[in-house]
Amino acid sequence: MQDIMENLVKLASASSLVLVIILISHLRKIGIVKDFLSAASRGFIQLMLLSPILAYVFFSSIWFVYATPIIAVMALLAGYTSAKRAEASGLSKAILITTPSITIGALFSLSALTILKVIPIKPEFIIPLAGMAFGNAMNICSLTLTRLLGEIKNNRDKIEAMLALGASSDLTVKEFERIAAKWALIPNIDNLRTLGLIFIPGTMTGMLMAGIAPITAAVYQLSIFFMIISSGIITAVIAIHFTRARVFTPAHQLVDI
């Protein structure tokens, strides 16, 4: 219970910072704070609902039995989140072409760190690592389909041309393609190029404040990004497969998006 309190107070002193994100967000007008407080407290409520569940699977005999269904549910809300950010874009059924891309590439890069014996198979590796693997395939999903059907929307015509000309359907959204999957990635390849230098991710972080040694830390962080990167690129290779699917016809007609 003393340490609950003491974690609840520590909780509640970082909590100032949100004050300063409501202050500047209204001195600037930037209007993040509806969202914002709305973010905050969902994560709030699913972090401290999360938390009892994890600490009654990490110490289970079966804990492989728990985790199947908590993948599960990261996958389907993943795809589903990121479909609704490509159903705004104009993509209907976004959730059909999601799902499939992210549990793919995020379970391919996972299970390689554990055939490979990379990270040990217990839940305290399984689990998190699986998130962060679900949560980055998501939003690189989200960014690749984005920018790849905004590409398809602003090219429009030009895309309609080469195919009068007799261009195949992949022809003539290649370079489109090409274009979404690496904008999609660049956050993440940027991110470990800074690695060490400006940027010092919060697994390593997490693994020096509990005293792991910094080799080791290092070690993993690594991997990590390897891991992410790896589902991303397979995410979004698979996701612009299945959207070009979507976006032609049969006869290699554009359909309205």
Given for the second form:
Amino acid sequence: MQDIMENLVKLASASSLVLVIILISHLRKIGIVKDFLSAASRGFIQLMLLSPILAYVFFSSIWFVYATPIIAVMALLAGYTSAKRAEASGLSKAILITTPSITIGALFSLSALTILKVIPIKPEFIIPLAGMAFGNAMNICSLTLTRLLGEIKNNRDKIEAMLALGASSDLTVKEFERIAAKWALIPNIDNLRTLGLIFIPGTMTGMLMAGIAPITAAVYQLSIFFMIISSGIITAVIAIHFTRARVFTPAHQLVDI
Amino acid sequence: MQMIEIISLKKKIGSREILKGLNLSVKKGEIVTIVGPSGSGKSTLLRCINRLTEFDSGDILINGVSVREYNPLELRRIVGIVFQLPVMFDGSVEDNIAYGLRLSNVGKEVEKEKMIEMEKEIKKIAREVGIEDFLSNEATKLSIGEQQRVALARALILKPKVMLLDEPTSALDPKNEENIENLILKLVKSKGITVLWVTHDVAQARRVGDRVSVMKEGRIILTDIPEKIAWEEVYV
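Previous: the form predicted alone; requested now: the form predicted in complex with the partner chain:
Entire complex below, previous chain first.
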């Protein structure tokens, strides 16, 4: 009980920063107060609900029975969220592309790390890392599809001019697919490049705060980055492949998006 | 011998019927111009012929074979198209002209003799369309008239049997319009290419067409030699 009280006091103290956000947004007329408060409330409720669930699952002997639906929900939510972005860019029924792409990308990298024994098969590792893998794969999927669809729309005349000369649909969008995937992965690659110089990322920070040896924390952090980028590139490639099949007909005709 | 036969062609875009059972035949080596008001379906018709757009019903025969029976990539090499606004690809004029030729060699090592042959063909077509001095220039930096010549060369180098021309001179100034029009006529006649030439310019339709088709609301309402058409009665 004392722990809970202590944590609530810490949360209340940290929330003083909320006032700073509201004050600056109000004074500078940035207009994010409503969005921020809604997001913060959602985040608060979601994490407060998640904490006891995780506490229960972590100490259960049949944790994998609980982990499976948790991971399935992550996959569906990530697919749904990314699909909304892609649909806003003109891709209908995008969930049929985003969900499998993100799921395959995230599960592949997560499985690789467990099979290679980089991370132990324990719920306190698998579930949070699955969250990271799905979350990042979702962002990369959204960025890839938004950019790809934008490039296709902006270069419609060029693509059709190529098709008209007998080029295959694959060839006409190859350049745009490369641009989209690279653009989506660059933020993570830049983060990797500046790792330890500009910022110490979440996992490593958490482990250091928990008293883990810095070298162990660094190894985990790098492994996680490799997981994030590998899941991202797999997701991007699969999403691009499925999208190409949707924006072109089998007769190499560019459909309206 | 009919090179192009269009039979009861229908095409809807959304709920709007663009082509409403259109019929047209074009003989081998003939130039048929299509005139009609904006939105009458002229461009859609051309896009259906080389299958950049799929039609809903009816059929289009090229040299007696339905376009749906051709490999679409092969069809587009036989049926070339030049659009109203030329789109240049990144790279030199030579790269642009060679684009279609090089497609069959993507990812392959090309023999020296074949390379020399291709270079010869590029220079020949560049000379024919009057851009031999610009081959190494960046294509996107050319004037629109020069770009249209590149677009023409890019299509002609594939030795098409049919050329679809979608208002190829309407974005040009009068001097360039006349030059490109004469150039197209000279080249397609000398190569025996069958042409469907869409234009909104009635005078041009009369000038260049062996026959003229008048299109209205998704149908060809009249096709005849220019001399026999009662132009004052044709609304375009």
